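Here's a solo chain for you in structure tokens, the form predicted alone.
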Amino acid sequence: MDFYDYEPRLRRPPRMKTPELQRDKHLKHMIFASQFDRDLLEHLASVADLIRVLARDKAGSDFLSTQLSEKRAMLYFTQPSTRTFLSFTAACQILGITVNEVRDPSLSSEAKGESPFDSIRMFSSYFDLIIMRSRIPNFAECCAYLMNDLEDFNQRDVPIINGGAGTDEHPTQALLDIYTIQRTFQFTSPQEMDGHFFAPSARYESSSASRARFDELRERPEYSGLTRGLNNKEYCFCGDIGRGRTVKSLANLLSLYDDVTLHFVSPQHPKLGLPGELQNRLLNAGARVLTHDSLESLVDGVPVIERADCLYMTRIQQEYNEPGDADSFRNINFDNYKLTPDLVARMKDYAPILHPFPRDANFGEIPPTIDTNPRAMYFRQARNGMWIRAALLAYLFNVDRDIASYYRRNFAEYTSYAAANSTT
């Protein structure tokens, strides 16, 4: 696809973009993960918090259903997708958004030989939201600066969300696995974690079962200097680290926290491995980075697997493969690369293990014996993206304090006492 006309724009560095997918400092467009600062990032999971116990009542759930029935959206999604689809889609109906969408350009008039740059300005004509996700790299960016340049011209122009570019980025992805982070971080129960008796105001006055979960945590001796939040944690990322656009949006995310360490665990390859722009970026926001080529590496004499606050698996996306790829990885010994239950059980007792999923179940990254381990939160995690990316709907639509002043009217005496008097 020729961008010919937006590479000036395209080649800037991202902090001189983000201006541009801006209004009035308030989100226009969602397509970077570097758009997001830490008090967005709270703010938003916190408008999460609020949608997700206003869904779980009738009252609260019909409210939602009002909020943005007026509006609707085109998911547009040119790349196999099941769980970002699918998440956008009930995300959307939360808020009573209709949908629509178009997956395979074969039945548009793309097959006519229409440009998919005059199909997005199509979609913008009909629908007040493009959700997209696309093999092609940089096609939301140059999307939404479609849509500005009609705005400049007082003509029809709508936000555009990138739901995963090509290797790029997948900013909601990202996005959700902070909220996930965040929750786990606060060290609720199960339940609370669900949202059965978790209150938005745990985010700040954690309830009695987190208190004394944290406080257990922090008796013995080898947690004494956990701490509530993404501060002061290691996280670790295993698998394909240069092709995984999920990675490379979290990674961006998590050095916005103070003395983070960020692990790197693949095959040393070029093309599966960290990419030095992405390496240089991560030390200029004060991350420490490391890389290595197995979750045994040791760091200060303890291996990766058990110095870990959080892992973060990934498959290998052999749909990236490219001719002459499957003979260059021939001798990489992928075994380092998977977890086992031996591994999960030297892992710190609170440590998350993620997945952006789709799992690969022939590769084996995360073997199924896992997932009821207290520890796998990828189903969660999935969960999640549900919620907030409501939120950023929310958000981006300007209805979040809306729904902050109803929950407050309606149900925070009910959840703040349900969450000081859980048991579990």
Given for the second form:
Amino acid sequence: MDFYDYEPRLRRPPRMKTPELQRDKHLKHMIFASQFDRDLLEHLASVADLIRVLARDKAGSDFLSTQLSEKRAMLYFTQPSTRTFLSFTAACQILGITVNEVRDPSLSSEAKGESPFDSIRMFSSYFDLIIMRSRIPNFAECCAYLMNDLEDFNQRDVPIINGGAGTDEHPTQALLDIYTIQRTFQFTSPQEMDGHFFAPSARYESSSASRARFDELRERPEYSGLTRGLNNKEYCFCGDIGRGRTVKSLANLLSLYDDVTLHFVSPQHPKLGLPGELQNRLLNAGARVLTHDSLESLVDGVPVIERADCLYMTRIQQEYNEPGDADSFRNINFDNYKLTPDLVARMKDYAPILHPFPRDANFGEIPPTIDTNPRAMYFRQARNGMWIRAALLAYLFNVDRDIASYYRRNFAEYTSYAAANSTT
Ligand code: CP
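Show the same protein again, this time as the form predicted together with phosphoric acid mono(formamide)ester rather than the form predicted alone.
What follows is the entire complex, opening with the chain shown before.
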């Protein structure tokens, strides 16, 4: 694909791009994880919590489904997807947005030679939002610039959401990952996390079960320094770090928090290890960054698997293999990047195991025998994607405050994540 017209804009550092992707300090396009700050992450998490509560009954669902019923979304997914495609579809449906899709460009007029940029412009003629996934790293970013150029010429333009861009970025996956970690580190019980047992207003510090679980953990000498929230934690990423777009996006967001250590466990191979550029960005953001070739690697005499407050497993992404890679991977012991029940048993009791999914059933980085372990959070993580993506859509189209007002009128005051995170 020819990005010639966009090259000067693509080459700029991320901090110079961010202002162009917003209007009046409000996100317009969602392209990079670095567009989120802590305030926005906490706001979206709170809105997601309200939406998941409201969606539980007919009155709340009916209210939500009127919020954006005048909007139409195009899901343009030319790279395979299950979770991102379906959770965005469900999120749109929750808010009443009508959805349509193009997933196979051989069935669109691209098969007749139409350029993907012309396709995008056509979608913007018929729809109010484009959510897109592509194998090509900068395509979503260029589409956002195309929309901005149209706006400058008083032509119709719509928001672009990046649903995964090659090996580069997957910002809404990072958003749902952060949301899952935020919820996990409130130390609510699994039942509370699913929202089955507690009234909507009985959240976080007002919940006795939550207090009990947290206090019970802190009574143990080894967890006496434990705090709620994402600060003061060690996060471990394991697997294909170099080609993992979800790792890059999430690591960037975690570096926004205080006193964070990021462990990257991967084969020592230039394509699979932590890219130098990402390492520098994380160090500059104030994170402690350590690389390892095994979950057994020692830091201050303690294996990484036992230190981690949160473990993020990833798949070895064979689809990005290039000629010669198979040969250069031959001497790698990939068993080091597979989780086993014995390893899980050595993890901290409260440490969640995350995975962006899909997992590779043939490779087996997380065998299904681990799915019933209470630390296994990956199916909840995927469901959280629906709620937080609905919150993002509500925010982008400015109905998030209306949803919060409706919630307050019909239920009670709610506790924001910012307030919840300030309690230890
Ligand atoms: N995590 C994720 O992006 O999954 P899909 O590829 O199925 O959308």
